[in-house]
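Have a look below at one chain only, the form predicted alone, in structure tokens format.
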Amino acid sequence: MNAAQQKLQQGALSIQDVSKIYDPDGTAVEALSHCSLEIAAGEIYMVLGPSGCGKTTLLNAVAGFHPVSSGRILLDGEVLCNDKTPQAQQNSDRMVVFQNGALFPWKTLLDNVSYGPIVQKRLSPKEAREKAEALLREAGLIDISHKYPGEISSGMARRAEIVRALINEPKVLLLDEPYRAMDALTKAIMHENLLKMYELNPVTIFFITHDLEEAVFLGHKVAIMTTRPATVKEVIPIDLPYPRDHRVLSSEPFRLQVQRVKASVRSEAEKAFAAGEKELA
């Protein structure tokens, strides 16, 4: 078994009957209601639903950013959180890339990527820089590794953020609508780049999105979430072979998969629109 195959044996995520109630000022707001998902090691798992339905709340619970109200979450059979320990510990086995950029503006891309393993003392500065250079080369960023975040495009910065997460060798990469603000062409290029990076660095990907075509193009499976309080309406397997590139977008199988996903999520989007839902963290 090579290193890539061995890595794919890790990262199985089990979300079991998870609910989350926010209680600002004593007014209970139910964000999640009995959510359950089984994500196999190495899957690209897309979570799709209307804005404000609670997708990011679920990701934050997996990451350990806030407690769950009930239910439990397991990673490779080990409990991250449950009724007794409602908030998972934050750990490098789960790395998050957010909607908004989080690179240190005063550090070069190379220094940004190598920073984590050095601070955590998992690698020496020399080892961390060598590993960072290798990953930046795989991502097509080595020629600009000396530049600062303010000197590069948003697409390049986002690729660097994903590389910065991957250098920690997480079991699960948590992506919270990382390409949301990008134009369609840039987003399409970013999708292909992510799949290439995934092929070289296989990892379980838990990807929050509201973009139907993004969900179908990238994912092994798409979980459709209901409007708030979010629960899992349906999980749709995406029957499209990997590797995938832009040619898939014009194929009949892709169109049919998008239609199926759209039909499932449309009624939930209509409910959210009618209710005037606002974004909920």
Ligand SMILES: Nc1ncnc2c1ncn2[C@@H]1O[C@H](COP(=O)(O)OP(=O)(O)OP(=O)(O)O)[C@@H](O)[C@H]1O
Contents of the next structure:
Amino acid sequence: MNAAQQKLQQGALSIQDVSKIYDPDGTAVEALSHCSLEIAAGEIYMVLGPSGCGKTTLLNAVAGFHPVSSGRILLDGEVLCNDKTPQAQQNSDRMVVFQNGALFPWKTLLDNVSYGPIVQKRLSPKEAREKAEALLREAGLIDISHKYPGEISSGMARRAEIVRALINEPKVLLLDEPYRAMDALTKAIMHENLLKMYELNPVTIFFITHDLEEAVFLGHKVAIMTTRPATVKEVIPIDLPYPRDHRVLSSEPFRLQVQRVKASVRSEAEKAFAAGEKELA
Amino acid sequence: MPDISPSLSNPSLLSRFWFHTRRNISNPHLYLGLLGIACFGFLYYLFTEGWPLPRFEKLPGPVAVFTEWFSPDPMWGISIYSEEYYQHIWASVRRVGIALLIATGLGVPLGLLMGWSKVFKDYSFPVLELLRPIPVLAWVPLAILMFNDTETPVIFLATLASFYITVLNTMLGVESINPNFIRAAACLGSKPHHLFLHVILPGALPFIFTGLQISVGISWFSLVAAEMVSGQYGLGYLILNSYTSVTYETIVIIMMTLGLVGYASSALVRFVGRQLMQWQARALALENR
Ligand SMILES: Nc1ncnc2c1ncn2[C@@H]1O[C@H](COP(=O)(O)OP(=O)(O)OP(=O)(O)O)[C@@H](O)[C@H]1O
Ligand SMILES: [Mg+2]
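So the form predicted alone is up there; where is the form predicted together with this ligand?
And the full complex, kicking off with our chain again.
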């Protein structure tokens, strides 16, 4: 437990026995099978699983983008969805950062970031812009805040999207492989930046990835998912103190943690490979 | 990521205009284009005046046309010095302008609605697809029956084809929007009217302008046809009128005028589109397109 986390009272996410079957009457693709996760308020919770196992499916159920087939999801003890109302309400208490990025290309970074508080009428347009500027400054984006997403690198865009989520003070930040397809060097910079943003704006983070070292470097806990239909195989607490920076990567404890996770993941990766799941690195 | 200095990151209208002009002037495409026009002009001269081919004998050549066009005292009444010339141009430009305003004003909302609501699309799309293949000229008699003045039928006909194109492109524009933008907007707490104003409309805008670009051409096309059938003014009317009064130079003058005015109107649409979609223009500029 670090200081940032202890301040936090809100954002405990409880996923209980959730299953999801796509197209139950037709081809019936079972994506999630009796998935259960307990995520404490303020935790960085990494969900690690092979390609196509059902990670995005789980995130979409939490965000309320589609209904679950059975099970329930609670946020701070309040039911988001259950068997009676299988689809959660979409709400700004759970902010999503999408796998392929979803900044509005027709708005500048500043307008993208200030959009949420303005439409929710939480802040006046002027206040929203001031707050957006402050957050963009924290994230090192203030110099490009007047640019459009199409003009900046994907790393910058991803940072801005996280800022756009954080400005709404969500209880949970849902990140769907935000750093996929980035080179290792950029990733390392993005990771440190994310941890810094987290220190400044503590929030529960539900982070999907299939990058093992990313999971160990960032997370308080790593949940390892099986191949499709996904269920939780094992939850491994990561015993490395925060604040973490790039030096952690070359330390012995880090190496041991990675090995521990690798051993658990390996058998799943082999199963996925044997099942011929398409590799989407 | 190329670095653009802060002063350039939010350029004024004027400086953008200069930027584009300078870039166009230093562009070989411009000179190749001019060379192409010169070649075409030379062939035109060769076959009609220099060394007339039997088939082209009756056509007025470029020398005759340009002499007439720029004459302060034109033989047949139409040149850049005659007031009548501009009255005809204005009559047509005005009709195309009104037609485009109506086509856009009705077509964009209808297209947005069709892209937005699956049910509404199911109702309206078949009707549109059945009406669309009917050539505009087939509407002439009904247009004249419906509106018993001379002006309205012409505008009606010029509107029709542009309207279909605007509706279809707007609908495609809405359907092309990445569904994650809509999800993101919902997460961020958008009410339906925010979603419409900040996501659907700007997301569809590139398609709307592609449609508008085509509409302008189609609108001129239908207009000239309509003016030949009904109308007492306008460039189409003047072409037919010159034919019956055997003033062939005037026909070619008007044809060239149509080319110029048509080009100018689509350039204007492109310009407005670029202003409204800076986000796209700048991203494309970075890719050197
Ligand atoms: N709408 C759908 N209808 C039917 N099957 C689907 C649908 N969406 C996803 N699937 C299937 O469900 C499985 C899980 O998909 P999901 O996108 O959740 O995987 P993922 O773990 O996020 O994969 P990736 O690593 O590729 O992002 C996949 O086999 C996919 O083909
Ligand atoms: Mg996914």
